[in-house]
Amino acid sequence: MPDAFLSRIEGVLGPGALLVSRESVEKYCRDETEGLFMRPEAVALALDTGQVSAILRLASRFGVPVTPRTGGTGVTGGALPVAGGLVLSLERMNSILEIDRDNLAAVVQPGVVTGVLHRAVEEKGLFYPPDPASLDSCTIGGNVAECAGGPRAVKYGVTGNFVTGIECVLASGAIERWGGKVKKDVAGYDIIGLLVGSEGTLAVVTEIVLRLLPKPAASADLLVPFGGVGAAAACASAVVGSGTVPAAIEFMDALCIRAAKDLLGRLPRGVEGAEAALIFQIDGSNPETVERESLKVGEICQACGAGDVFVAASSSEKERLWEMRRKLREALLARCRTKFSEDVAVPPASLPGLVLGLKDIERKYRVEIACFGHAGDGNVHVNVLRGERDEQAWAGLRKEIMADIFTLAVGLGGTLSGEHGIGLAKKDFMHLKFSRNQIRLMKRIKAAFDPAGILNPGKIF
């Protein structure tokens, strides 16, 4: 980058804010996608809108290329600098700037994380359903660029569902806001169902208004085992087209139980064993309510053959079986240090064929493939171990057995990806699911927002 541009970023931010040594940049190489480091040449620390805007404007003036960035936990490369340039970190704009009770609102900065929202809500009765597993370290702004879900989706929605406003930058500086506390708005195109999800590939957020809800008066929590993945499977669509909407409908296998029990020590009684196990939250106004729903959940699961139903009966019982499924990534990871993991996504229904597609992908190459994630709404997390495989043996068998899981998805009416978006790491498969011309289509859309292409560049396409 040219030492101009570099002095004028630095006259933006102030000093401290820009970072150039190898060592200040190091964080910003990575995110959670395992095996990708790339450097950017800079990182900038921005401040608030006005910062951003004058660094976008120098970075098309200068042609250098910008990766927006808040909390780095992606798993699909979407944060990394693919083309060197500026890392641009919002993660300083992390403030709560309102919760409005009278519009069931929240306006937030991008840097806020998800966890510290659900918990500023709730003290003032209210609640932000969507719930990623990473919602201690995950944050808003990178929730909207992926359009994160979490167990709650199947009930409430996911991130996109909730967002009633933003304001943004364009790459050429210019600051747009669309909609606000509006409950409802079909007054021209829906540009923010465009930004939410498109990776910071068209603008760089900097402001989010989030709709609210009530929180729920009770909840109960669920855990069944069963004999066999196919069985759980089948159970978890049985419960969603039982008419029954519990808040999460989560699905592990036997090997997630496995890994969960070696880094934890110990897991909520019924499960150790068990081929595949759901969890089931089930809320409601009132507890006569959640009651009855879980009574009938239950009735569904032994119908289809699980073992005892497993009701949660303290916060801290509660606590654990959240444990072990929110740390699964983390026990897999402590299993086989090296894995990749792909959030493909089917109709609910079709939930038992994906699961058993994936057991017949699992023996063709050999391998260990693990799978959890939200049952509820056909959104499995498939994690491929590598094992004693070497290097370059498993870089060549790793692209074919992602080909295969996609195509399955793809096959049974799904996609690429539930919540984790493409990013980097499955940009060379979008001709799976999507047209030449669709594509096309897409790719004018990322013109018309970035014509000199230089947000987030090298992602998706």
Contents of the next structure:
There are 2 protein chains.
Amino acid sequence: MPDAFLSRIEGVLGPGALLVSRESVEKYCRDETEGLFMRPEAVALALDTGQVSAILRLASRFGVPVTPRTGGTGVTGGALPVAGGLVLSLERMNSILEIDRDNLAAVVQPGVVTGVLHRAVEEKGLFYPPDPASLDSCTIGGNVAECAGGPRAVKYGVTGNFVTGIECVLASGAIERWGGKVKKDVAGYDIIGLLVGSEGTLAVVTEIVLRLLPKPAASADLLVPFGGVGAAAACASAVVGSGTVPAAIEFMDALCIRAAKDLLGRLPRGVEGAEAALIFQIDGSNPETVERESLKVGEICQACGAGDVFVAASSSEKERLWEMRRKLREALLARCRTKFSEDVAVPPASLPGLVLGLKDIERKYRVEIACFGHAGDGNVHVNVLRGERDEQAWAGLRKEIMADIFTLAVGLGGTLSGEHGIGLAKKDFMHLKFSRNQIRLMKRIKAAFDPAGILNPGKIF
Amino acid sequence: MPDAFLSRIEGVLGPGALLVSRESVEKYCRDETEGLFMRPEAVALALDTGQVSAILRLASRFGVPVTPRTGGTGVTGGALPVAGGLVLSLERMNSILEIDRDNLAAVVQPGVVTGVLHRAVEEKGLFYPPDPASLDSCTIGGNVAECAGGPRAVKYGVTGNFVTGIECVLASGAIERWGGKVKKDVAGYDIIGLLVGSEGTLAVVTEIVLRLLPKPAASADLLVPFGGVGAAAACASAVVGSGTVPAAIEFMDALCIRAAKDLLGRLPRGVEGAEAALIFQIDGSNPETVERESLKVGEICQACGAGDVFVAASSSEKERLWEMRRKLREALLARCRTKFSEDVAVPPASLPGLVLGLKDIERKYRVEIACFGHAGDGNVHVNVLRGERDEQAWAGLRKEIMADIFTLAVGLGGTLSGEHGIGLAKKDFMHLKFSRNQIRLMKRIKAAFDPAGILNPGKIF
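Okay, that's the form predicted alone, but what's the structure of the form predicted in complex with a further copy of the same chain?
Everything in the complex follows now, all chains and molecules, and the chain you saw is the first one.
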């Protein structure tokens, strides 16, 4: 990276906002992907859209690769500077600019933490559904980059379903605004939809307008233990097909339950010793409807072989239940030295087939696989635990196991990723899902936005 | 169009499916856009994806423009062959290939009429929400091309929110499948989202996988007359901001009500003589919830100055109510010799400002403007009636009035089109909403799909 470039960037940012020392860039060498570490040559902490524009203009002129980043909680290496160069961090652009009750809209900067937005809109009786498990550390910018989901996606949809406006900076430095608070817009191509989930490869998103909903007045959370993963998966499919639409249908297997016990010390009522469990959240505009639908879901569970249905009786019981769910990743990591996890998705009715196929992979490679995730969407986090294997043996095996998992999911009509993105971690497997023609087309779209390829190079394909 | 091309196309289609005579192509010279008539050199009636692929391969080789078409009910000229050449009609590809209850999905060909799909899925207890007013003649293919909406979009979203899979043929003739029945998919760019609403300019869509919902068990329809359009618009905004989410919030002004009376002979209870009216549909999983929410909406209406709230008491009353709404376009056309209509959308809270601004335009040009549409989304069909003006004077005035309407909508944070698309009719106004840079970017995306520009040339930009 030329000195002239760095000194110009420093001029744009002002003092203290360009990090170059080994220690100061340390935090930007990793995200939450297991086993990846990549050092940027420098890190720019931008404060506003004007700075982002000036930085990209300079990067274009000097041909310096730029990797955008906000929370750094991604799990596919999307925020890592594989080509070196500059990490452009938007973490300081973390203001909620507006919550507009009349238009049911929020205007936010990309560095706003998702959980902070949840609380801010809920205080006003509003609701922003997307709820990745990392909601207390991930940001709206990252959620937009990956089109993040979460448990409530089964009823409400993913991040992309809530973005109605975007301000972005193109690789050239041009600042462009698309959409706004308007709820329906078919003028021109759907550039907003294209930017969402593009993993920072097309433009740097500097402001986001989100659609909000009224906050549901009532909700209930159910925990249902099962005697086997097959029965739990079949039950999730049965609920999806039943005509009831829970806000969330989460799934976890016995290994997840044991790991949660080890990490948390105790578990919510009823789940200890179960071979699998489902968590349902049912919400609605009044308690009677919620109660009626909860009973219906409970009946389906019992018809699918569940013994008991535990309804969280207090807000602390609800919190404990969801804490268990959100800490599963941490719990599994505490249990094994390292693991990798893939968030494949299949059509909901193929969930039992996916679970069965994963058992075969477990046997074939003699590994432990722990599964949890969004059963209602057929979106499962498949965690393959390293166990006692040494690092070298593990590295060799990992790619083979990943290929088998993706082949299984794609064979069931599914996909490589339901919500984490492709990033660096899955790019070698894109050919399992896409034809050469399709990948070529996506690369041409990338070139239409970023002809010199300076934006987050080396990702997706 | 070279003879060699035509004879090759005839070979692909078999006898009787290539139309060339003046009379046989007559129906393909127009869609439902007022005042547009364009003659194709030939019309190909394709029967399957293989034929579409062969036709596009030949068109690419011979450099012949191809305009895809299904129902021909568009109102922006999107299906008209502005550059001559071949109209590729998919009207015979009209099968519902599968309704998959377990996965809440339907697989359909592009020529399936939207209302036919509604009835087919509802027979199985399922629900496909998008409901353009033309639902008895428009097709899913056209709905996908324009990202069509309809009254129920305010609660459920537009066509794009329901498309999870697409099979398409690229300009080269290559057949590509994207997505499927999987509900969450972030692998690669969102090509499906980009194709939806691209008005046949990027690829020809030959099969569509749609997400379905369980059919709501109960619904109520309310008709609420108001003393003025301002009060009705303000009431619609108040309901949106209230925390209740009706399935539909439709709006119509006095001129619409009078035109409907003239066309239909009689009107639903309560609306005759009103200066404006709102129609609400409230749906839910049980009658008690629907009743509770209906009461709440009724109270808001009365707080906004409505005298009475009429609840449709029988299914025939419901049908009469929605018939009135769906026939408004026809009713207005019967009233004046010709009109043009623009489906601008603004943020919901700006609806009163839009209605007010349109009154100014009415006065400025001494025209009659009739408004109806999707008040809950801020999406209004603005109908400007020609009245007694002669054709030449009207042609001159039309562009000026359109520019004023679009400038008003964009100035309120809105857009040129909420659901009809840009097509031919609005392309001269794209600069009111998009920068040169933005239009250049969209053109580069078009070129990434269709480098020779044979697919529906002359549309959007």
